[in-house]
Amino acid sequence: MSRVDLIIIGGFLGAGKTTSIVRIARHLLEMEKKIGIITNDQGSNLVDTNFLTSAGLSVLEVKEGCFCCNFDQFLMRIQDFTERDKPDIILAEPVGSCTDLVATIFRPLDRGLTGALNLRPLSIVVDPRRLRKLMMEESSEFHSEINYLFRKQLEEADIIVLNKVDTLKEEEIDEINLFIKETFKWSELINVSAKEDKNIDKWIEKLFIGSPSERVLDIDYTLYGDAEARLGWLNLTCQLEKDEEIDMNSIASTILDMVKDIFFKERYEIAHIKLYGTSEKDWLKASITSIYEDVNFDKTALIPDKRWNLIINARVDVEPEKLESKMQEVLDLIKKKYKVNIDEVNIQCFSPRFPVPRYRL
């Protein structure tokens, strides 16, 4: 039986891991690969799993905890894949608030936990606002085990991937290029927008060159629990719905921006607010990546509807019962101001738990 290529891309919260995924995909399907897709989280309900689907994307979760930490259930994931699917290509997103992956993924896979994959090199995915923030040595809103945990995930990469190169201009491009040569001198680095399709091809040359790294990180275990208990993690399903059709655009835009404006004026830092609404005829995707940013939408919705099903998946520097608390604060204040009933609320609010991986090889 032909080995299974395993393609981990990990990076930051808000890095664009999800669309350079969806982006990845569409080439190789055009290669005629076939491709399955394995996404994470802290908790369930997850707008990322639900965007792959609508892209047409075979996906697999592992929930309720990070690879490292569920690496018995990621594995599972990996063979329900190869039996049932027997894809070309895996694809796996890590959750954006981990990192060591070599010691707690790479290796585990590579002693002889799995005979059936190859191993391609370590992508991490970053955000150039997030990165210059590091370049000038800024004080940032986030706290700094949070800032710790960001630089250890570039320094464990093989192939660095600076998203977002549209938003920049030449000169900006070749001082973050410069850095990163100069600070991480043993990864690759492409410029990407995957956004726009650009160099997408090219990152995926450097995919299929050479293997991972051995290079395990030094890491100090409690600064990187530290980081994650520092950050609010908010899974919220809902339904709206009206007598007459809703403009969800305006509600999903409404949503984002009441909850960043409510974080900008207690400087707490949104890592990433995700948004994801479907209904019978139709589905939009929008989010946000800080509170000095604007709302992004991957794709609004063109057909209205008077029902819709809502999740949101939002990671942001404060304590969760805060966190909670704001979310709810935004829903009733949509309620009235779109004079839309919001029913069927489930939240998810907590902090994720200190790391434990299951192999540090």
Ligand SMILES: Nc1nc2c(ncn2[C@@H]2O[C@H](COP(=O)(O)OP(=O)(O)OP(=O)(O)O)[C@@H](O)[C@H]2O)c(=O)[nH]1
The other form holds:
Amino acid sequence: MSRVDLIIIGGFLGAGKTTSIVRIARHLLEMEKKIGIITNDQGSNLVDTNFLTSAGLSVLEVKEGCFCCNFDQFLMRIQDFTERDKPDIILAEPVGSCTDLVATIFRPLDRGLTGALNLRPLSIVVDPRRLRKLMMEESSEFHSEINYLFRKQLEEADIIVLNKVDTLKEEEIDEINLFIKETFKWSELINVSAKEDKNIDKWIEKLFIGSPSERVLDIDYTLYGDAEARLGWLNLTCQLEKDEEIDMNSIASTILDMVKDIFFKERYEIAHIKLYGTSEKDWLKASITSIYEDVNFDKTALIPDKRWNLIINARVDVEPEKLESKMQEVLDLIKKKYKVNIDEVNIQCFSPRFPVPRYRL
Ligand SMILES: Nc1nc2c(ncn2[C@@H]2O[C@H](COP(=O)(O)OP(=O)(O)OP(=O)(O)O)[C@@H](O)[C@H]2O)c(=O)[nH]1
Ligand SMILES: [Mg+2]
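Give me the form predicted in complex with this ligand now, not the form predicted on its own.
Below is the whole assembly, all chains and molecules, this chain first.
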């Protein structure tokens, strides 16, 4: 039996991992490869799983904890895929607040499953705006523990994927490239735009040359745990209903703008808030990746409808209680402004637990 390639695409929240996975998957499908995708989150009701499924891809999830803390579930999902769909390649996206993947995922997999899997190099996707802040550490919007986590993620990359280069001028790309090459000397570097499908083919080539370095991080778990605990994590589902058609695009962008304005006033940085809506006929997805950035739609809704299901996944550098109360406030404002009923509200809100990997080798 031929071995399945496992490609892990990590990186900080909002860096563009899921967008990249869609692009990579499309290229691989064109090459007639069979693909499976594994998503991951600290909670349930995941925007990414729904988005990838809407894109026509085959997806399984590891929820309620990261791959390393839920390693057995991760293994089961790999086995589910290999038994059910028999993919050539599995693409896996660990939670964006996770690091130390070599010691807690690559090495345990390598020791236990050498016969079944081909581990491909570890890619860490990075948002240039966040990286520029790391270059000027004192100006970061996040608490210092989160910067520590961000830096550790980059330190263990086999390939650093500088994404969103469509937002940069040539000289900005050069400046960031220089910083990456000087700071993370052992990694390969590639500049891509997942949005515009730039250099994705070259990235795929790199993924199939060589194997993971297995360079284990020197990491302080107390700081890492503190970084995760800093983040307010909210996964919300609800249903919007009205006796006439709802302008869901307007509601989605108003929700994200209102949340952004609230947190901007008190300078609580947003890592990523993503919103996914579905009706019987259509769907939309929108995101915001900083209080300093604008709302971005990956897809707007084109067909109006009277009933929409909504999922919101928010990760903000704020206490979870505050995140939950502000989100409730926003939903109340939306109800009044758009005269819609918002029912079946289900909220999970917490800070990620201290990371306790199943294995660390
Ligand atoms: N301009 C630009 N935007 C991008 C690019 N890639 C992703 N984005 C946008 O960045 C936002 C976050 O992208 P995702 O792919 O959801 O990021 P992620 O890393 O999977 O986020 P988490 O799963 O929350 O950790 C979305 O609004 C994307 O449309 C890119 O190449 N260029
Ligand atoms: Mg994602």
